[in-house]
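Next up is one chain by itself, shown in structure tokens, the form predicted on its own.
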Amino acid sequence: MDKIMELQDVGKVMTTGGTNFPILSQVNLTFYKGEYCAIVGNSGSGKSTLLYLLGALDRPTSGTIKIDNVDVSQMSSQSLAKLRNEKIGFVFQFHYILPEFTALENVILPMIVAGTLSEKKRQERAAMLLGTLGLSDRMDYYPAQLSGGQLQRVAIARALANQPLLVLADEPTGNLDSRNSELVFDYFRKLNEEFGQTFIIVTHNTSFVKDCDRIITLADGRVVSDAAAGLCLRERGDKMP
């Protein structure tokens, strides 16, 4: 498989009131094209911080992060914004759908920013993605006319608009009931299989985790297991905090 992301000795320290608080320490991970991964761990283990680093929304304090063989750790803010728009799709717990635009228009917006497709192609791709997510009859609806589950599916379509290498989701069903949560995860898997993007999802949903190809577990800011490779750092004797 093609390597799309690599983290080498990544650490993150937050400073508050002159005191340093280590959030992540010595994280070494490699992700490949088409993987379907979960990141799990107790609250405070560093899951969301790691996801923000993977998405180039934050910078590591130490170590390097390469996306598509490019070291993003020292890139300018402008270059990072361009990279995020072109190569990374985000789905958050809150959908952040713009209320003044229809579902179709919300999905089209990232493509307008990227400027890589004609107006007709943008319309066609947005309609295709919404159709794949079961929203063909809701494309012209405004957010106020959509349910929470439908809004999150619009957010998923938007995340895939620019055919990113990587789709990152941070507790994407945290505000949904069990039925809509199951539906969202079913669509994640369907999209992963149909379009081949790598999905990395932070979640507490244990039923979803069972369906992942790879489960990365964090504890106290360190990777303690990687289920895909059958490795457990404790079993290997690596030093634990």
Given for the second form:
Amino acid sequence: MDKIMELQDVGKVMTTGGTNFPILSQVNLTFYKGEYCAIVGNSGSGKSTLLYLLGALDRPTSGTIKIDNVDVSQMSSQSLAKLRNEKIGFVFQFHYILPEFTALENVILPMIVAGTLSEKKRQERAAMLLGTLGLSDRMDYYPAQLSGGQLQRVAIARALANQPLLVLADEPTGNLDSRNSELVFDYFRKLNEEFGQTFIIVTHNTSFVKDCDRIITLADGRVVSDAAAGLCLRERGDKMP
Amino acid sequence: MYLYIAWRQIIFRRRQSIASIFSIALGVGLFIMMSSMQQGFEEDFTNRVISVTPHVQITAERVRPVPDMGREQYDITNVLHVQAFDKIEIINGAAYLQNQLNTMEDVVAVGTNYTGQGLITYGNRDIAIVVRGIDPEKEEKLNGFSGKLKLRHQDSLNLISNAIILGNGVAKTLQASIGDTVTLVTDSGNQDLYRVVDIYQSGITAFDNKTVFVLLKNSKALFGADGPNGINIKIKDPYKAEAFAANISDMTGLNVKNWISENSNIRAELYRRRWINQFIVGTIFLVAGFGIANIMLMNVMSKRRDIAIMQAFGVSPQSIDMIYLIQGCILGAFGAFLGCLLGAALNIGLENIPVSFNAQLTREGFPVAWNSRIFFQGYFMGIVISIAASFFPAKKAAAILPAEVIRRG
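Now show me the form predicted in complex with the partner chain, since the one above was the form predicted on its own.
Complete assembly follows, chain above in first position.
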């Protein structure tokens, strides 16, 4: 399998009011193309921080992160922005849809930033993505006219706009009811299978975790287990009361 | 892309955008109004001064002695007596000088005059005045003489012999009106009767209260002079009067006055006022600038999440910076355009406010200069101020760390 990301001895320390708080330490992970992977752990275990590091939204305090064989730890903020635009799609707990733009325009924006497609192609692709997510009839709506579940689906379409290598999701269903959560995970799986994109998802949703190929468990900023789904759950079951 | 995002944000935040545009418009509009008014006052003043004071005036007074031929030719080293004698000063060779001046490129018009002190009496009233002997035709070319006359008749001095035109203030003090006969008495005791043919009003009280006009030949006869004691010159560019006067003075050895030096104290006052106005306008712009900076900063703060997500999907901090600077630029361009319209409206308003500037002259509205340069300056400054105002908020936006914002939700 193609290696798309590699973390070596990655550590992250946050400084608040002169005190250092280690968030992550000694994280060594490798991700491969097409993986469908969950990151789990208690709150404060460093899941989100790890996800931001994976997405080049933040820089590690120590260690190296290679995305597509390029070390991103020392890149300029401009190159990081380009890298995020081309290779990474984000879905967060909150949808972060820009209120000034319609659903379709929100999906088109990352493609405008990339500047590779013609306007017509961009429109077509955005419409196709929104269609896949069941929003064909809501494309020209403004965010204020859409429900939470619909907005989250627009956010997913936006994350996929530039055909990223890697889709990172941080509690993507945290603000959604169970029906919408199920819908979102169904879409993720479908997209993973259809487009072969790698998904790394931070979640508490156990029914979803069961469905993953690989589960990484964090505790106190360290990776405590990293295994295929079935195995991992058993381990977790063994360890957790 | 920058423009697209910037524009959509401006449209979306309509109320804040309109507030920003209005504050810039107000700054630009007031700038245009104040500057136009200031320039209008200066031009009005200059025009009025120029209408009564010649650009350049050659007087009979010597500043350099006539070259003493004797000294060089006969090696005379001692002059035993310098005897003062009562002689009427005139400009020798005035006709020749006038011809010479007329050939000069900068010269528009030249006119000779004889001006003397005297007393005017009418009934039991008398006042000290300045008698100006002029050539009406040349005076017309020099300063549009007839435009300041009540009857506006250009040739009234030539209509009858011994005609006189009284300054408005003189006529009022004497209570004389057109058709009355007055007596002029010179300081040496000569006197003659004159008939009032018109009333002169320049708008400068000090001038109108002290001056009467007669024909040049009459004043020469009255004062017993056989030549003029003044040559008035109108030049193409009145603001070059100082240099021109110095040049003529060098050539002739005569004292040559110019309107700029003669009115330097008033001009200094105008200059001071210009600075005060600029200070006021600067303050208005500063306040407008802070207003915009404040609105933009609030905008940035409330859009932290949007900025974070834009960074997440690949908009670089530099581009974020650019987006907000462009917003400043767009708001500035609209505000400055509106400001120009506002400035024009204020100018029109000012022109139509009836005001009285001095007791003698009431005119409709403030003098306002319509100068495209002022509008361009205002427009340019409006844009510069709003870009400057968006500079700090833009930097603030670019400095947002997406991970921080998203972590906090």
